[in-house]
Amino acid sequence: MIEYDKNAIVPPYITEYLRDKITHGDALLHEMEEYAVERSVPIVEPETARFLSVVCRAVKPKKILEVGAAIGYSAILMAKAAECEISTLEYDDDMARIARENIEKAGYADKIKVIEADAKDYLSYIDEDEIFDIIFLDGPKAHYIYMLDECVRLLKKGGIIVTDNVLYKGMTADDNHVVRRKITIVKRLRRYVDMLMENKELETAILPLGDGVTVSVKI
């Protein structure tokens, strides 16, 4: 039973139109998309995936940090869009194993490093010399507030933080959409968005794309 309005952010006819225009012929990515649907593994929405790919092609990053590898879908997507090194953090060891297998299949084992770690703790151990051009946050939503300061520290000037699921099926924006068991996550996402908008080192745009995306540039 669906507990929330899946169309709370973008009307279904808009989503249908956008997804009708987004096509790719990558067999492995299609296989991973099907796997994610069958096993309810969260991966980026198709329109968010295309946006992420465009950002990578525009920025031409040398180093990317991702929080939340899951099955490796976004990391592979970004690797296809940019000649760069990618470090992706994943807390779940089964997901990390599957991500490595998919990355190997994609031929990016020398380009993408999967690190099994709790990101909210691990980020503080990354040396400041290892700055990143793009940081993609797509891990536990309730933990975003604990990661932002470290992400800003590790981001180069002019670099970009992309955060997924910030509108969270419309719950972040409207109390009437909030599901009771999601209250803590929603409160923390609201605080995270406020932190982004108030941070003097960042300029942030909030996009009603997919499940809600923020794009922040370090100024």
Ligand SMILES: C[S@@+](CC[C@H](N)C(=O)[O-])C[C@H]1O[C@@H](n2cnc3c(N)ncnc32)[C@H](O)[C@@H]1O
Given for the second form:
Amino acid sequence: MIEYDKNAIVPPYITEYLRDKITHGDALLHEMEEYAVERSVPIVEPETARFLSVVCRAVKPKKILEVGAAIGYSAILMAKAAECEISTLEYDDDMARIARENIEKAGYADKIKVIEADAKDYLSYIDEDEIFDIIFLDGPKAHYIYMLDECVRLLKKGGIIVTDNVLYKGMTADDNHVVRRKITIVKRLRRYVDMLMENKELETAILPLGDGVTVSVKI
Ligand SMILES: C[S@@+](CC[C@H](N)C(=O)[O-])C[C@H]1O[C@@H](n2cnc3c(N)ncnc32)[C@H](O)[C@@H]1O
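Having seen the form predicted alone, the form predicted together with the ligand:
Time for the whole complex; same chain goes first.
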């Protein structure tokens, strides 16, 4: 039985049903899931992980950019789903080291590059020639508002930006759910969602999946 967060946006019985349907049988990913629970490392939720994998298989990207590697779980998951190069940004050196170790174990050292950098500065240094088919934002939620223009610049036409945790335990959608100490992040996530919806170069769907996911296509 999975442990449920009482503030989760999806009712527990639905989450239980969804998770019951998702099995992957990958020993390394299982090991990483257990490590993440034991050490409280936030990695993508199982239903979001499956969604990401399906997006990768459908888009068949050549290049993916990820913001927020943590232990490399979602990067490995995406590498399994697509023949592509992945650059993943991580500013915590311990996390970056563990991510590299896991990527090596998975046999994707030539496919996934962990870049130790603060994403909010680093994005502006990436050359426009280095265009991406998928950008997965799973890093500093309060800074997505400052990253969006760079992400759009670095995204191929028809490319996809997937952003995790946009509903943030429901706080983005409703004042009554807001925890006081999270108010700044919540305000910025609300602004980020508005920016996505108003951006003329993007069409965005907001999915109540996991902790809330947006999928934006560059038109
Ligand atoms: C939610 S975790 C990423 C989980 C990972 N995508 C997965 O599902 O396996 C967010 C990560 O973003 C990193 N991070 C936060 N702010 C960052 C920044 N400004 N630049 C780069 N990495 C950042 C954190 O250190 C953390 O490891």
